[in-house]
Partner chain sequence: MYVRALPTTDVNRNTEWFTYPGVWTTYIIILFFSWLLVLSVFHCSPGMAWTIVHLAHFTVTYHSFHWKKGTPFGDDQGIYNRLTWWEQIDNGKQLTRNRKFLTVVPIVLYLIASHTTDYQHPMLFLNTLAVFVMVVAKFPHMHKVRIFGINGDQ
Amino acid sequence: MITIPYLTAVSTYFSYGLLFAFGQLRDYSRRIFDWWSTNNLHGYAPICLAHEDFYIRRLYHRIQDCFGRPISSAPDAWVDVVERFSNDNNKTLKRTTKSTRCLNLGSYNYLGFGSYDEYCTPLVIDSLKKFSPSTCSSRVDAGTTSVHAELEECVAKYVGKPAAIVTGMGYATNSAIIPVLIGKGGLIISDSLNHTSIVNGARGSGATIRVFQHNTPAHLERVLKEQIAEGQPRTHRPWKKIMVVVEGIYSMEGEICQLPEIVSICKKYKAYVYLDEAHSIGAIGKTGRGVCELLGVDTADVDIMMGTFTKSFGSCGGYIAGSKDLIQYLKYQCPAHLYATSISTPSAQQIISAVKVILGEDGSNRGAQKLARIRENSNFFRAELQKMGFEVLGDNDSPVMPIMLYNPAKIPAFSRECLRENVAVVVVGFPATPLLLARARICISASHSREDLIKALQVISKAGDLTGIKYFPAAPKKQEEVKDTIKLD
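Structure block, one chain, which must be in the form predicted in complex with its partner chain:
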């Protein structure tokens, strides 16, 4: 539940209206100007439709220097950000050879595996020498090594399911697996704030898609009842399959899914549950097993558990864990398994080693320390930000904390001011977030020390004062932790 000051809402709409109007004026003058000049591209079809890239050209390019900043070191707690300059008002950006060492608050480096690790990296280098960087073939051809088999067993055991299948890319895991699981005649009910990969997979499957209000189990129940009563769109026959897709932690809100209620509703109406744990696997829960462990949901109740290794394990790729029959079926049918290149072997080794560290099987307690540290860091940072008067979203224990900015001009102002003080933050605007609700998203890592966090707080407070985003009075007001029934520990 986001609370906006009314004046801020009105001024944000007005700012976007102004930006839109100026963009249209520039487009018109460009069209008139181009009508006068000759062009020698007769007979060629346009690359994109006239106004499909309006947002990119007229709004995104103006503040392009805040997005996609290249880095020149591993994304650890501190990172080298390459400096760029522009001669034509941000239309093109040129890299210089200099880079600044900045505090990294933007990488999803939840457990600190993003750079050299004393246990994982030597094993990965050995694996790189023994196997090669890439298997250069799909899993069914020549792309399955012993490491792949070990990885799938390791992931299945870690997540708590009988079997797992691993693909080389996290996005492709969702968009290639959902069409295999459900097709025409089926119903997908997805949370309104689900990630684009899920939306693409759902659209590609051919099933009917319905959306329920974000994280509201009551609305999910209403949608389910309505849809089951109505049946398929024109024939009103019963649905062949109903699947409810939710995420563990929503990356733009930092909120944790209300899994126990959703699972009980799905059991009542006999719908399948697909849980996307991209951000929550490895980051929350006592042993890092994700949102099921945190909220006390039995993994046998969640039918399909999906996750990615990019966030907490410092690698790449995604997995699907489920029953043995499901995984066997996917191995026969899923295009990501049959035709796409398998996950590179050193990356697979990194995942196996990271899981061993988390579970303490490497002989030290670094895993437990990391998990405790990320929980402490997140709670400390969130509490301090809220005391300063920022509007911070997300639940307690979630390492993702978006700070609300709202006005479009504050997006580049906040980002550039923080960069000037050597803190690298990620800002997100429309269309990744709703129009009004632009935010700066902070991702806390276990490799941030207490001094790093205090420096970050000072810089963010200063930038926040300059841009005027302390929308709440600076008092310890706990607004966003009021989730009624779930006890998060």
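The structure above corresponds to the form predicted in complex with its partner chain; please provide the structure of the form predicted alone.
Lone chain follows.
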């Protein structure tokens, strides 16, 4: 867990206190002015109460130019960021016809498949001409083509499972499938930092939810012991099913899951393992097969393997891989398969082609080069940031590296300063992170050259000096030793 320096925590609380106080003062002043104004909503209940959207109105709107920046190009190493302006203190933003060429440090384009690829793109275009952009149907009606069947076989083979099912949306893979796997009388034990799709899927299942400390197997075992001993609430009957849900790489922390220890504990207590590899599949491991390959875990020990195609594969949608019985059950029960429009055929073809490049089945070694480059780029960039004195979260080999900002005023300052130097970064604050743990999340790609990374480091270092976010002393620069020859009499 992150340990916040005392003075940093105090100053951050003080900043939020000022923002809250002035926001309340502005709300009070607004109510006085609105008392004389008339509107046509007399008798209606307000859709949003004042305190419910206070954060959006008084904090988020002031810096919303740092979020949701539109681009007008493919999400490659460099992107065209559309310029925007505001005439009402950032309450609304208007786009212009101008754009700025910026170094892209915010996209999940880990392997560089998000832009034109010499092997994938022609095949996708051919698929578009043959099948059209959309199936206009769910999988069980008229939305299954030969490409969908090939994709499911390709995914199952790639991740090392007997079968797989694909959906048209990565978020819906968790939120729609978890409620099918477990329900009332079941127990979900979730990592405290699992992302929103897992949280919403667990809540929608009706199962009892317990949380264990982030990436802490010892605490997971304590929670399992307690829950097995206590049983279901009120009745204390044994749980019908226990499922432990973790991520391969945690998207806001850049940390790699301690999967071997977690699998061992789940085996001991007969709990199912649900592994979300949205950010790890295709990005880590010798052949890009994710955290299981990186840490030497047999995929047979992971009961449900989930992942998305929106990151490393440059497409959309998600998958669940597992036993044939599990996948067959999901095809009969999962609403994302029964009712949602199936993944578009060109998108499915992009995934198949990307996997072939990764495995070298396109007749080249570009896939191996991409995997080597993202690993080298990630480790180089992380090491250099740490040398500069930034507080960087995450583990080696992870392409996600958050830089801690903490103070709310430093969120827009860092973002705007980087954009001024033509570097596009993503900044994240509450409620996506805890109140005190605002950060800039850097995502490295195999498409970044060493020159790109050096430029980014120079800009980030300058922005870090201006905003005061270098919380550790910088490593001393290596100086060449000059040897003087001293003659002794």
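Rigid core here is just the name for the largest C-alpha set that superposes within 1.5 Å across the two forms. Numbering follows the first chain given and starts at 1. Keep in mind that this is a model prediction, so the values were computed, not measured.
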Leu49: how far does its C-alpha move between the two forms, core aligned, in angstrom? 3.7
